[in-house]
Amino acid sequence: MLAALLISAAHGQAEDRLAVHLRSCAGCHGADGNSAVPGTPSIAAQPQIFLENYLVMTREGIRGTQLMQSLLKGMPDREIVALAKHFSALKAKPAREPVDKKLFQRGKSVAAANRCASCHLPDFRGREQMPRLAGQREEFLAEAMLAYRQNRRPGGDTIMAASLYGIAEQDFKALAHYFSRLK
């Protein structure tokens, strides 16, 4: 009887503690994962692991902002892995600006030639350990193109920063712009 005290204590605590970190997170991603915060990226609809990885790293001070790495610091995976599982579950939502046909072409003939879906998959939602693209924030798409044309993505992947090279800077408002309007 008391070992099922203690149990039910136990998982009603790691239950608040994951309703906290959900409320953190829904400060600046947004509640249903879609951030309004422009250079905060959406994290609905990401995959599962690439969430973990990110987290995990930005745990350990690999990758994320500073704010990022404090409320990570410490916290356990098993609330890492509950955190991706949610985000990872909810619904991404596009871009509500207007789309501007040039730029939208221009991103889908960039993407084609530089085989962008070999990773990404296809409709660019993301598999494994690779981001989803479709409906992420375009101003935080640009930008992170830029931070891994520059190298100054802490902790970025290699292969992501060898697969922008020789794409034109210009270009990346381009696919920033396709990759943000895709549903």
Second form
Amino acid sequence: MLAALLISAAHGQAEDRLAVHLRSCAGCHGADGNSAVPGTPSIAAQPQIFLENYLVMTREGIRGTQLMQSLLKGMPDREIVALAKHFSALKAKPAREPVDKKLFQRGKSVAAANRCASCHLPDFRGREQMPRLAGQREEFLAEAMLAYRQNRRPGGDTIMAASLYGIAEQDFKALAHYFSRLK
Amino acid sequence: MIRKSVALAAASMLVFAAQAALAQDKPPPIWKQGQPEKLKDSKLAPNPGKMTETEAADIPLKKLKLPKGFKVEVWATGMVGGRAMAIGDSGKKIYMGTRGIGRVYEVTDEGDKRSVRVVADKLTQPSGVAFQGGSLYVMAIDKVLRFDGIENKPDVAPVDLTAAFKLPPEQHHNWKYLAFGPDKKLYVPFGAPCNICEPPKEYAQLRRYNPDGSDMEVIATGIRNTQGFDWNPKTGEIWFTDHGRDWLGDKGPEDELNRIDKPGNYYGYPYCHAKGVIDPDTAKGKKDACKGVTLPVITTGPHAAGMGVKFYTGEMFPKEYQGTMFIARKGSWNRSKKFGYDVINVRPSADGKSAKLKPFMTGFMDPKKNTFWGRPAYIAQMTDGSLLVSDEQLGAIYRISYSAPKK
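Follow the form predicted alone with the form predicted together with its partner chain, if you could.
Expanding to the full complex; the earlier chain stays at the top.
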């Protein structure tokens, strides 16, 4: 009986902590995980493993922004997994923004030539350790690619930086436009 | 205006032309080099690692199968991403390197249980660990550290040896496996920084250094990516695994198990793979591409990812295991049907020119479902003759022991 009470109390505490974390995430990423803040990514419908890996590496101080590192400092794995699970289950709701047809087509053809879909899948919903690109904020995607190019994104695997090798920087904008307009 | 003219051509030509145009500017993406047109829609990608802790209760140990008389137990958990193991001089402490999570662990054997602590973190893929003369050596892609007397001085500050080792800058395939040889020198591989390419001259080779980083010698070349080696205690020769290239289909070219019978051997990369497979990208039409190449003693399976090699010198296992080696195969990603995910036992012939391979520890993979749950990576031998096997996927160490079955 006592054991059961202790377990339920511990469970309750974990839930409280998750609620506190979620309020903190919502401040920038949106309560439903769809960000309305320029430069801040949407995290709804991202693959769970991708979110876990990102959160762990940020906690370890080898990825992410200083703000994210300070928020995650000392967070136990189980809370990271709970957060990742929560956001991966939410729906992506990309903002309805106008499509520049020419830029969209250019992005589409650059993505095809560079086989982005091999890992991120043909509808760019991502999988496992590889993030969802469809409906992500345009300026965030463009900046992320530029950061890989300029070696400002340490801590990730070497593969993404390598995969952007040889793509012209103006095409990052086309790719970002294309991915951000997909649902 | 190139784009307009190719738009008139067939769709397949368009992709080819786009790639050719890219290739002229800069090399194509490192890990997709050599991906042929017919595999352009392939969705094969490296398997994701697990970066959170796995508890012993969540490890499906019962699925593991070993020959009769052998027993496996979960020996330690909580070393997320842990792979190569170096045993301290006391035999009670095991140091483990990692890749993505950037940590080095110390696992202390406390008899009935193990404790784990992080001795270094925030490193760039510190996969290389080796122990000699009371010191732990750690090698990341861009850093070399030595922890003197760490077994008794847990907070010892490392000595930075990076400058002496002159590590080249490329990252891909340049996470390290480290080991000290019978000559007390430190052996360090430098992988090809690509899937298939003409490697710059500092790469695709095995080197040895004095422990302080001086007197570097290249002892073998033409090695794509070796992640494990050991010395045959009878002959003193090094045996090493080498991963075959990707994107040539499910059949291979197979991984290699090689032997260094003399310094200076050339093992064929990037022109000649496995037992004489001529590379279609780098050696097209060159029939003599395997001339002067030291071919492997045996091949160890397509995309199998042979990692750690350990010659068995203990007395716990039956006599038939004396003089044989164990090899952990982490398992494939660039193959439609998964392969490997096991530990094999290899018996070399007396002259070392041939060898026989048989499965030893299986069950990490479900061939029917084409799924896996664990990835055996490295093997260490305890003083009592039992073997430790690291599982990089679940951050665990399993212990394999033997007692003769009752008759």
